[in-house]
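Read the single chain below, which is given as structure tokens and is the form predicted on its own.
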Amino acid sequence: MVDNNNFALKTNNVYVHYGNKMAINNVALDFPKNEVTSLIGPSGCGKSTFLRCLNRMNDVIDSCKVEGSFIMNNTIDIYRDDLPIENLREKIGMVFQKPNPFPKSIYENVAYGPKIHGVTSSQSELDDLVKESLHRAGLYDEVKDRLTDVATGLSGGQQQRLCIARAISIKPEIILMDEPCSALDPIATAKIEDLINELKENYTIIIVTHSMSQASRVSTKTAFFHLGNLIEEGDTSKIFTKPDKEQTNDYITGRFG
């Protein structure tokens, strides 16, 4: 029997157009707690459309209509209508393709989110904070002496874990990672990568990838889309050496895509 507390979050019947073009076609994928999950597929499968569902990034282009079930924890209807949107990316938060940092100090960048939503109750409790969201990203020690330095001055790998240290300043459960190393050289992306199965310890990431490897190398979980649909699911290491889909097993070995 299946125990749904093992689980971070859990879809179903999910259906996304955006005007009359169907971009997801009832999808259902659950994410274990604490444990990497892969989205992969080739362009235009639908994604990343999936992954902006899950923190209802979707909401804000009038023309998507997001349908289907979705629940955190096993209790929480993430579409809940009286479920108020900045609590739900407290609990969810998501990391972009590129690099996002604010135009403000390194410190300020980490420390904007747990300001506004009231994460800490004193100055020393946010500076703890701060540190120690940078030292989870792997960034403390490269950035201590510069912390008021204009982040937008870091390389771009170090603003992809500045942005990964902001993310999880707030104390989110899940974090969500679109493409988070397609804009990275090969050193950047392997840091990065290291610091997401650091991360899986205390939080349940779901990251999409064009990356085969990438994916191989980071989840535990994958999943592969084609044209919104979800086509197979399942453990990463049988995903990528014997799925039960011939479509998926075209896609993982390079014949289309």
Second form
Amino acid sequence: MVDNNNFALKTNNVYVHYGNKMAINNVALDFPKNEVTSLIGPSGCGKSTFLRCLNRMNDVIDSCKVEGSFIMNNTIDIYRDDLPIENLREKIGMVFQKPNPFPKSIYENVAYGPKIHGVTSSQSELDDLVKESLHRAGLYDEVKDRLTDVATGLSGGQQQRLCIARAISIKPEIILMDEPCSALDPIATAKIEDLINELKENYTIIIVTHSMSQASRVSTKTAFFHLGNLIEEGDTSKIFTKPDKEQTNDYITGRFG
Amino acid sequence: MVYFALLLLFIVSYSFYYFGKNRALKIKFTGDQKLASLPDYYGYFLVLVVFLPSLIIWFILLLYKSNFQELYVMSPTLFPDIAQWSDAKFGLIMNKISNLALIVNIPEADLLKGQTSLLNMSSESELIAAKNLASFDSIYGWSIVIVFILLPVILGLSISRLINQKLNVQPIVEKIIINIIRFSSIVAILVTFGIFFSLIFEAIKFFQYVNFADFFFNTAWNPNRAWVISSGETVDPEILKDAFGWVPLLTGTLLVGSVAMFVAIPLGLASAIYLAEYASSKVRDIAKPIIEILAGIPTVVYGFFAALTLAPILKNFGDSIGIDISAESALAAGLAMGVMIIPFVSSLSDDVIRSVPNSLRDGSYALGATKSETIKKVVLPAALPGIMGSFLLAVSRAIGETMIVVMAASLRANLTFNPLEPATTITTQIVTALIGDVEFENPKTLVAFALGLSLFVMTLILNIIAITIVRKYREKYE
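Given the form predicted on its own above, I would also like to look at the protein as it appears in the form predicted in complex with its partner chain.
After this comes the whole thing, all chains and molecules, with the earlier chain placed first.
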């Protein structure tokens, strides 16, 4: 039904173990290009673990073992041995649950990624890139007069948008968001959600969220996880109106989780 | 005797805890009113009112024991002209009476010859005073028994009668406890000031002999010139002009300290980075305590390691490549000192680096940075203020270090910045000044206090800077 080329990332047979404990059990999930996919489910269901597999952030954890196939753009196996992890993360950016700006200036925060990857060749090019990234993250107007101020002085919502600006500064194809609004108030949350809606024109976004209303507002596709299993996936409108599985229905109607 | 009484006081006080608590619990309540405080507090209340007065009176007795003695013994009825005595005479007679008191109650037959003649040389009133003094100790002993046992029991029993349902002792108890805690911290602060002022007073005596400018700006250090001065004599400052110039000591201290930091900073920082970022937790658990042992080795051991092992090796090495390295070089002392302060740098920096939140590391990795880029560009900059703080603490440790330089560095003041030459340090000269056989009031001895004061101020400033930096850093993530 959908053309294969329209998937940014396809996963299959994914198993994740922490030591002897199974965290993800045989999950297969595909992420359509330039769309927002949300991963929902109760705490401890493995949705964050799964998300962190997609840019290999789990590699840092010694006891964590990831198996399965992860194919990006139908060609690149992101767990291939000869693929430098740094190049992968240049393509797949990430925004974390708690805003984590570096204790540097606002400018330096956004310039960090481009500097490491040598994206720009001149200072003015870098300046433009920083400005553009801040613009896209909807932060530029608020901080344009104080780019040299320390980023940790920004409000929580501004910090999170700065982290988004930082993530898009190296022009990734996919942005992973791990409960990006859970530490924010409703107004800051609304701004981030607007931002997600704008960003999906250029990026594929995968978002883990605890808020079902958020999932229904921002995403076109939703996957429901429970106890490491992928229970159901499909169009967001379908999942939230007439899900196939009873478990899904129980969860979205608030009967458990 | 006193310790036995003190033990009794503890037991008495402790039993009053249960006494007070029980008394409170046995109160028959009228109406629906309950006890004003929790039952425990009536116990604490009695303990405090029993324990504290005894303790305070005991301290006063201890502090003024000799005054009470004199008051008791040297009465004007025995010595009518006592008001006219000079302090020296008073002291002499008191001394004589103390000696007499030791023998006055011994039967004459058991006395030695000298003791008999001392008795015969003494006046009637002196003998009476001596007998009084001999009896003073037993009076003093009994007064302690009263203070430690009778007073608390009487106080405890009478105050416990006040306990009733409406007596709210909780605020009283808390107030007393807060004041005890406050007193403890004041004591610590007072001790610091006491040390500072004792240094200042002795240093002022020193500066009566030597000009301020001659001390701080002169480059000649020849303290032996002060041999000629006898106590109390006023001397022409010109004689001491070139005797106490501290500049070569300062440069020596800075020289040895720099060598030490040259060793400690790279090694300490590198091991901190390894421990915090690369070592597995197993390696870290073993390696960190071992590195910290370096700080626990007695400095005297470093001293003879530097003097007897390191210095000859350096000298031989220098000879083999044609460089003249002194046997008492600043290099040897500095190297040993540097090894000693490695843990100050590594341990503190390790803690600081580890306290950088992992979310920052994740943020950097997620942008495709490698581990070394993350450490260099995110972790270390974030930890930098704390790392600087650890450097400064290590520096102040280095310039205050004594034993290593006493053993390994030279005694000769030498104004140089060449670590291969001998150099002396402030601390070495303080030791030398105080262990000499010159009388105390001589500037050669008193200079120790001027040097100590300068050193104290230097390390104080360094510590204040270090603490300010570390504190500023702590606030950053909150």
